[in-house]
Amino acid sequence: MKKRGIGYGCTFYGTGYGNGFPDVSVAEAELNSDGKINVYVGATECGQGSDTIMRQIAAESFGSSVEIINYYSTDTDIMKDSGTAAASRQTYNTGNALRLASEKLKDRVIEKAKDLLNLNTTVGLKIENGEVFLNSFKATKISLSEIASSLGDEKLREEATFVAHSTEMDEETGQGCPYWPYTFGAAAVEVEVDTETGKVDIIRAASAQDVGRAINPELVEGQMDGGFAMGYGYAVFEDLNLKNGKIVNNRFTNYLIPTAMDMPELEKIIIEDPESTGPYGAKGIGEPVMTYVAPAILNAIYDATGVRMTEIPVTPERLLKALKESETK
């Protein structure tokens, strides 16, 4: 017989180290000798968009297309310290250094647009696509190429340093706020159950995500669909299958990871609250994402069948087990 139920998850998590581990980032910006914006960070790309996202962030201080842009990564001999690809912390920690760094040197084009425009005060000027002008009198303008052009051995290059909010708990009471800042998530979840063979299908699933400001909804669909093939292979496929502390499943032949054919239609829903503190609003939700799939997913299993599974991966032959004891009671 085929039951069916649905099951919902939620989770709030905090972006970073926490727990007064310090957080920091370092990002530099330069001005290129052909106007473009040289920018060095040493957050790691490792699928989840840091190339693209930093792109943007140093792109948006300029108020250009990222094409303006000269990205360096992940070389620790031309650039200092971002920390790790790791806590859901990229995006806001080294977000946040990359635009410091890249207003800093905003600020110093522009003063050096006031020069050579031979105007009294910076007050006005703006930069957009490449150039420096006058908001009141865009006529007066001058290029990002013209200004790097006149500095001769002279190089703007800015650092900034950004440290998150992580302060230790309270041992006594457990209490205090050891992140900075949190972000808010659920997934719906609706399954079929074969109780036949203990399989379970997921029909149908939703996963809603706080993301501060969606600075690339594209990249930021991308991670939850990611996050909830994750959740969906911890709550029914994947299983080392530990005996005597060896791994019995230690190869993709026995350690089963969901598939594209596995996933289900997710609905994605990006839930958009600018976060005060983040590059343009922006959280982290690398981990998140993931975090709430698996609760979402036992609970439909509990709806469908009456019985509730406390063990994972929820395998055919455990939930076969879970159903015929609970005939017995």
The other form holds:
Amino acid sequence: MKKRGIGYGCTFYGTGYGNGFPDVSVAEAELNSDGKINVYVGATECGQGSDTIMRQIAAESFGSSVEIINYYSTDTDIMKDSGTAAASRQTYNTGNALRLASEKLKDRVIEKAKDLLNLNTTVGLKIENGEVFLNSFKATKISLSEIASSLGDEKLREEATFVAHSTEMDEETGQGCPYWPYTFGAAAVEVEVDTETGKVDIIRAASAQDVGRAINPELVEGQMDGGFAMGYGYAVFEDLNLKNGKIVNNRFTNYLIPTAMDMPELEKIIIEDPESTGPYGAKGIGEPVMTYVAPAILNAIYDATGVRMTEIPVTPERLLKALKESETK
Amino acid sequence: MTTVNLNVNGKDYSVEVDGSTRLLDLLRDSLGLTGTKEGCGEGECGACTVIMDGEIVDSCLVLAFQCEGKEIITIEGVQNGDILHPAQKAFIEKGAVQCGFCIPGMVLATKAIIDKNEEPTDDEIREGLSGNLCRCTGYNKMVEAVHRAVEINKEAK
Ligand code: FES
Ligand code: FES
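Compare with the form predicted alone: the form predicted in complex with its partner chain:
Complete assembly follows, chain above in first position.
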């Protein structure tokens, strides 16, 4: 028999290393001789899109498009440490460091522009599309490339460090504020359980994630799809099966992960509630997007069958066994 | 050692191979075409996908000597000079790429889908991509990308 059920799961998730562990990111920004902005960031791009969004963050600071950013990442010879691409921390932590470095550089660029334009104050000067201009009288302007060529051998380069706010938990009471910020998310799924075969199919699915602010909505959606697929695999397919400390399912013939045919269409809901301490309001969502998926699926299995599965993955064998046990009770 | 004559991405090659050389090794080690990836080496992941005489194959499961007289297309051969293949364009446009490890195989799988089917349905696309595993994207953006590749093909007509 095929039985359907609906389940929900939700989480809150702390960004960064947490628990008082020093979480430090350094980034640098520099005016290149042609007026472009060189950015040096130690954030590792492993497919999550950090190269893209870091360029967006730097470009935003200069009121310009990403084309003005020359982006350099992950070369320890020419840049400082931005910390690991882990703990969902790069957007928030390194994004913040980069925003600070960019803004420091921007202040210096504006200071130079003031001198070159023979003004007595920087008040009213703005940067947009590679030009510094007086907002009230736009004809008074100078381009970043003109500023750069006026510098001769002098280099405008600024560095900034961002240290995340995190305190140690009290080990006795479990109280404290080990992370900042937290991000919130939820999934809803409808499953169909085949009580003859023990197979669980997802019929419909939705995922909602608080991102503070989506710097790149396309990439956020990609992360949500990817997180859902991992959560789905975690819940019903992926079984390492350890025997005497050895992995039994050590190849793709027996360690099953979802394919394009398993993955349902996913309704993706991006929730934007800007985080006051984040770069332009953003928070990281690398890990959180998968955390609520397995609970939602297990709740849906419960709703469909009345059987509460307490072990994952819910393989057909395990589910059939549990269904049988519940009948004989 | 035997000599195998084959055509890869429009160029003829004569390569010395031994009985256990796989097409994957021939491509990567003898011809330096490292766009084709090895994931599992056992025909499960699709990272090593290439097109052989118009059909998708896992190059880890094809022995090099079986390629005598065959035409092979690898990821290096799908674009036309500087012009990206519609599948490549669509993957970029739709953000269907994350770490990129599965992408050469995915692009070739996409090419195979749209070469054979001018109007693939969602189910046909998912089936067509299902031999290629991706750990990052959750596939949905890829499904969108295949639809987009179909559109790009139509726009070009
Ligand atoms: S390497 Fe050939 S299918 Fe995985
Ligand atoms: S993009 Fe990383 S495996 Fe597919």
